[in-house]
Amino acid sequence: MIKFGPGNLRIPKFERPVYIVAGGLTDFRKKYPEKNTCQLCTEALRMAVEENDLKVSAEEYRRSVNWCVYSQFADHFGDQLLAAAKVQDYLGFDPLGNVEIKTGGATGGSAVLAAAQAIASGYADCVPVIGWERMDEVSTKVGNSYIASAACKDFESELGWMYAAYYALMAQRYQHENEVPREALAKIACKNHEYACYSPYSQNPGHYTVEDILKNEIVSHPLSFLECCVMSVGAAVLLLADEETAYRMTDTPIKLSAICGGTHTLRTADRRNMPILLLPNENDATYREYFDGRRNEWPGFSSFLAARMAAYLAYHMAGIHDPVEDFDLLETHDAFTISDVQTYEDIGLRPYGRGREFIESGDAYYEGRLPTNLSGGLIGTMHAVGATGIFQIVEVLWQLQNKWDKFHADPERWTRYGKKKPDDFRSLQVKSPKRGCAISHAGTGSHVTCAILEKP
């Protein structure tokens, strides 16, 4: 049994405030043969620097940068080691120092954490975070095997070299323990595919019914294709800075009030039983009768200690008491519908065993108590892995800056990507949002980051 010491649960703090100045994206596609990786990263950086109403020119911004962080999940896809060096040169940031981050599916979130640490410590004042993934130079089968290598190759990879197989087993166990109907998971897929319909960046939008999801072809029982994330090509960028630099560059910087990480064993079966780590909105009574049913251990095979750890630290760092009440929007790492409902519990939106209530209550929808994955998420919009955690924070940033319509509703943006703005388009700008959260998740919960953004 894991027992925490006082140092293990020390709440992180920034030595000085960290701000996000702007964000930029490409669109996301299954294949992008007309643009190489460097071009995609440049496109996302140009959006961040040139289309966010900054008070400095592109050249002034370049001259302000003093450290760079890059985010790429796997060198295998592009068959290029040290790809960050190539991108750095292309973007014009040589000879500045840089670091490339790799923590599986949480690579994007971890890259933002690394940039925030550089600024908070005083090591740097102005840091761009650039993430991408090039998943179209290999077949889908080979790509799935690359991604599956982020689980334990000694034991779990033999389940089929496909992450859907890992999460399908979790789904079966979770449904057994909590008696969750398939319809509850299908509602998550319906929501996220629908919200992707209103994003010019999305790869897999669609209007579906619960019946459509349940009748869709099965990837790995019980998960259908429409309940699984998409393999994508694309890039995302965030511009981080200290307070003085941020306000010199923009009138609408957003404070990164917390970003924290947690980890757990790569092999899921190695996860030992322990007492539930309680979040600020929970107490001992919350789980007094929880283990009287079909569940007899935690985190077991159906919860993520890494997500709970990241949320625990970030909530205490940012002063969060109840995430449903304190956040105005949320982006989760919905690689699969089952991982989404698991995350609802891990980050305290509902107690363990009751995650289905968050989607079934309507809280997760636009105009609900805590709109979730208004971006379309990984299921509807993208999972270009190295860009994913950055993309999530970009979407939260634009909401808090009240720029969602600027970057989603303009017909020119749709035309830019060879699309037509839908006739049934609807604005998903949250009314007067003050605080948002983004969860970046890797493997079968081996690494997770929790980022909290708020208006200063």
Given for the second form:
Amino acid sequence: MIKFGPGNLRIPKFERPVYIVAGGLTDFRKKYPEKNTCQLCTEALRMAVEENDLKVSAEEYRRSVNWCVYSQFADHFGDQLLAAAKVQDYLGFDPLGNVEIKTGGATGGSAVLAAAQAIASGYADCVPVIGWERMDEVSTKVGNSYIASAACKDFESELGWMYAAYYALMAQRYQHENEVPREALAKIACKNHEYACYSPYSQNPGHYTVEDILKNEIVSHPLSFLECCVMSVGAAVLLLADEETAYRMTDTPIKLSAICGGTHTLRTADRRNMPILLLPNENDATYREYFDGRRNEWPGFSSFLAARMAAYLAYHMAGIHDPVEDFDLLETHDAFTISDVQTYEDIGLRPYGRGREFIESGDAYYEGRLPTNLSGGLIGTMHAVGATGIFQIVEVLWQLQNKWDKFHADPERWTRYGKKKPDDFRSLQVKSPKRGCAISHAGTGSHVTCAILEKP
Amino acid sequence: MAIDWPSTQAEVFRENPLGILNAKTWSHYHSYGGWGRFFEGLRVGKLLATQCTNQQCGEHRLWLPPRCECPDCWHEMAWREAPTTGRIFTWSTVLYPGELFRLPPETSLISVEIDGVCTKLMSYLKDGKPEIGMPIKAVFNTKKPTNTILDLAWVPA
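Could I have the structure of this protein in the form predicted together with its partner chain, to go alongside the form predicted alone above?
Following is the full complex, with the preceding chain placed first.
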């Protein structure tokens, strides 16, 4: 769709407020043969219900649930159709109704959206959202083919069977249009690998310099291995509820003030030129000179209309005027360094063409104006696809509940996963945060959700 | 009637925790449907695109990959021969392709900008070093076609 009709940009609304009660995770690993998928989902659910000081017992929680939402990206990987039916049975939620959501990399975000819709409409009061991915049954090379099955199989997949290559095409064009130094992209990888060092859940932590990233082996020009997300096994869970149920279960529920979705063509190739959809912190003057020089179209290969659409709806729904000012922390879907810079622009952290300034200015760091991916993100911590969008919201939730230290700093958390808490550990708990945002993203921008959480 | 135990076994690749190989060896019988004409065109050296025939529709540029119905008005499209020259819009040399890739590693993938076409077809460069803006022309695998998108490639013009 290029021209918006009056109904297309309607701002979504909830008929009643939606709250998040608690979140839980497993750790994330490249291979996790010790535990099957049902075990991983049970572990994450138990953390959410039993380790968050809820005012209800696990049994009372189980008796309160009235609808379940499951989140798994690829039946290919799990090699089990109707996996949600199996997980639901092993979690003991039969015969309650459920749905399994699938929107590629944004599956987690879409699953939370589906749960929020159920609560907001009054269909349900108490909904667990359970996401996982099991990516270790095949080699990395076959795994990349499976993921590339989420490109167009008729006209694209044969060309590379590799998603990193599709992002690399965007990276080359983005750099050509915006003359972004490689160092700016590398800094994002350094930051996220470093923050992963302070997470017991992380799969790929490391202290790297910009030079390390640039010298690292190339997957597809110009992206290096350290600039690409990991492939993970693990699970993540969120407990959503209406206001009354949420306060019955916890004294620290967090309000989900908005969660909205956007889409765009599966093939990047098919994205036609259109006027830039403006966010509340932009106007026509913002882009008066944008199309000078090497840029001749929007969204082209440099921007994600799906992300812009999701942010547009969510910002209007939650009354956000300036995301850098209004949010205290952010989780982006940093599948690749390039997609992170593109997302900075799509969600209005900087105008189009100037995304690099968000990392170069220091804004994106823990000490900065809008700490981003303190979780370690997809580059440093995890990308167990169906769990990813849920994991991001869990990390934002823990920050807003002031539970980041509880779930990261306790040495017992590290021993639980066979790790030792590092000697140079530092707390990444943001001081008194009020509002956070999480972006869940699929394909080369085929689906994106934008979730906004705030302290009530 | 006594049933014999299965004559084949799943190979054990690890004992603790127990892991077995689940082999998959079958094919999918995939139909291109209405897009088949595009791939038939590649076999005979033609680049076939589609164009909306609805006069009221706002989009009259060519679609490549082709579509059978116009996404803007759902009207049927007509087949047209597309220009076989274009420019490199962007490129990437893929060093670690996925399992099913049939071209050599270090093949350069390209997105092709063609005048009069509203999309930027993904393809690959068969010869030469890619650069954004570089003029290129289409070449076709007519001798022993793979019957996939790999039957179309580009070389410097």
